[in-house]
Amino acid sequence: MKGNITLTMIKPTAMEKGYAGKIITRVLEAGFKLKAMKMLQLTKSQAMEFYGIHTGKPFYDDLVKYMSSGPIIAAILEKENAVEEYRKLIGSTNPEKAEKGTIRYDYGTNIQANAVHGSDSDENAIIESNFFFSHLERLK
């Protein structure tokens, strides 16, 4: 059975360019419900922990530096088959290869500054949601 939550982050460049409201509107119009949301700036150590699965990969240091470079919005989204549905909405990791009309096509700058993060599995959606939100911070 597919899960019903996913985690997203609106990344620093999208925040800086003022796209957060437009992105959130698109997410809600696609039928997702916000179950938790907060704005924060990750420290370097928090970004290292969140992206720990990528430690040692060539892009890891740049990713950590980028994701701790400015404010983000983290949110838990709910919808049936949330991970798959959200990944369709956001498009390919590389905005240049993303389908027209997807969030990354419309608001992404490059493969790193691709506007939003989206969980890649039901298991990671739970892990990532728990990283950012306590049970008290979530709507039932």
Ligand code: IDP
Given for the second form:
Amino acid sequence: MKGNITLTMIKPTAMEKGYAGKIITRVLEAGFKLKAMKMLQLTKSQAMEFYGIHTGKPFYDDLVKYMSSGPIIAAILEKENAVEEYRKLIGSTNPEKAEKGTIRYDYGTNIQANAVHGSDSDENAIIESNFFFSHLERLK
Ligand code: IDP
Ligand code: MG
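Moving from the form predicted on its own to the form predicted together with ligand IDP:
Whole complex next, starting from this chain.
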């Protein structure tokens, strides 16, 4: 059975550019429900942990530095088949290759500062949601 939650982050550059409100509106208009949300700045070691699956990749060190460089918004989103549906809404990793009308196409700056994160599997959606949110911080 397909899971119904995914974890997103609005990345530092999108926050800095003031796109948070527009991005959240797009997410809600696409039928996702917010189950939890917070604004915070990751420490370097928290960013290292979050992106642990990318350890050793050429972009890892820079990504960790970037994701801890400024405030982000993290949120748990709910929808049927959430992981796949959200990845469709955000588009390809590289905003230059993202389909027109996707969030990364509209609000991404470059392949690193690509506006938002989206979980890549149901399993990781759960791990990533637990990383940011306790049960007290979530709607049932
Ligand atoms: P995803 O966010 O589309 O799932 P991943 O491959 O999981 O893409 O990579 C995680 C994040 O690492 C990307 O969102 C992006 O910020 C950054 N990243 C991925 N590939 C590159 C690259 O080739 N150069 C620079 N940054 C990259
Ligand atoms: Mg990924």
